[in-house]
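Single chain ahead, by itself, as structure tokens, in the form predicted alone.
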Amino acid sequence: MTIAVTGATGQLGRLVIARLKKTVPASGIVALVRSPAKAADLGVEAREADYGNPETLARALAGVDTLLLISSNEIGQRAAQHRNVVNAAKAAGVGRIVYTSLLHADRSPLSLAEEHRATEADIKASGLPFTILRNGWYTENHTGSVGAALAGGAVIGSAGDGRISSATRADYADAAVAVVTGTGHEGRTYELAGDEAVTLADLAAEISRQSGKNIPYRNLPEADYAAILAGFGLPEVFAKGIASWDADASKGALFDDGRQLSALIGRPTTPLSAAVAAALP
């Protein structure tokens, strides 16, 4: 059995790694990366598996039972990527694929989620045994700004009172291990999402509990928000998305209720008050 994970030396890659390595040998992981240079501290073998270049990707996947295929962090070029990745898979004889989609990506009005839908229109039409894990917000999405939100004494965003049902990337994570190690998954598409749902209001809450420094949230118009993180240093394009999926947040794009993570990970997702500790500086 030969499990392989793309985008391994990534944020969530990593951690899906270690976790895999407590489940399973080590000699049956393979980390597939376009630099095997950078994963020489993952502690399991690593092939060039470049995107762009289909000879790599076949190279990669021989021998491959498990392909999990985590989404690519470059958007716009997401869909084309993946469609190589998945026809080498099919012409590599891999048994099984699972792909980090996103969150009701079917009916998502956030603009990350055409690709997404492209990839799982592509996984389905390739006629190999799939499962698609869409995963709901990253908690680390709103506290990695916590610094900032100390020194600027508050918490910015375009999401109103819409309650985000975020996890963290280990909370993820394992439900990736628990589905490409488990049985029972095939052909099914599981909505992951935190247990509780919040607003930037709760995460501001939260941050001036832990801190001891009043800081509120102060919502801002989309185009306004989009402008500050532009002066920020962020490009054009990646803060008005950011402002864009905030605006949809504010919409309940980003609620789900249905607890599927917490009951594939067998455990309660990452509370918000454990992620905020986690980044406080």
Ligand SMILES: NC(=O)c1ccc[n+]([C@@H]2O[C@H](COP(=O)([O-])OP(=O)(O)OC[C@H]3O[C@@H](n4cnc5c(N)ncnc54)[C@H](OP(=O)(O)O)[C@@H]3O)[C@@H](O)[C@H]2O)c1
The other form holds:
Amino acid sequence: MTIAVTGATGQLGRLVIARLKKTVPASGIVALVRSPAKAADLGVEAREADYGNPETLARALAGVDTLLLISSNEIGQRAAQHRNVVNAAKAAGVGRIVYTSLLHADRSPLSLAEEHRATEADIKASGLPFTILRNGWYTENHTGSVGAALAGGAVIGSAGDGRISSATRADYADAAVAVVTGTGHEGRTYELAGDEAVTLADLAAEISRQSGKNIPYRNLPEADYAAILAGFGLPEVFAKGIASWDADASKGALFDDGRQLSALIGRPTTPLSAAVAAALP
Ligand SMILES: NC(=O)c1ccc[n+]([C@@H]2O[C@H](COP(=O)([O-])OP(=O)(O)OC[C@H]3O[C@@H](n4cnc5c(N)ncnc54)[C@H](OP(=O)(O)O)[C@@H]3O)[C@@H](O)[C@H]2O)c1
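Could you switch over to the form predicted together with the ligand, since the one displayed so far is the form predicted alone?
First the chain shown before, then all remaining chains and molecules of the complex.
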């Protein structure tokens, strides 16, 4: 039984590999990576698998029973990259494919959703047994800017009072491990989101509580927020993307109260208070 994980040198992939090693023998785990040199510390076999290079994918997928396809971070190229993986998986006779998609990908207004819809369709068209893990927002997307909020004296964003059902990467990693090591998930699509739904004002209040400083939430028009992010040095397209996802969140696009994530992992998702505590300098 061989379980292969793409993006294994990424943040989510590393958590998945570490958790898988606690569940199944390391000899049954293969890390599929763009740069094998970056995978030396993973403690499992690493095979070169570049989404843009089908020859590497064909070699890397030989003998794989279960493939966890962690979506690529190369926005705009992902549909084609993932299609290469799905085609290679089919040709290699992979037994099943588990894909990390986006919460409510079928109806999400987020610009990110289109590529996930394309990949979900490709996977279904492949005829391979599949499971779709529609991951919600990472709590780390917000707690990653705790330092900036403390330095700047405010949490900024464009999410208004939109409630965001985020969960940590570790929560999503546990869900992926439960599915790739478990049975009965074929043909299922899970909407994975945190038990708690919080606004950016809640985030600011939690940072204030834990730091002892007064850190308010300052809601900005989408264009102003994008301009500030670009001013911090983010590429303009990415800055505009982040601001637009916040604007979508203000209308509820990142909210979900189905609690399928905590059901899959058999424990509550990580509370905001714990994620903020982990992020405080
Ligand atoms: N739900 C959310 O809030 C959220 C937020 C951010 C991202 N995401 C999505 O979730 C995925 C996993 O998240 P993450 O935090 O682990 O992202 P990450 O740390 O950026 O990892 C992305 C992984 O994709 C790999 N990759 C990129 N291009 C590749 C290529 N051409 N061939 C092979 N591998 C390639 C990277 O390889 P290297 O290690 O070699 O760079 C890396 O391992 C992201 O890629 C993105 O699709 C979701």
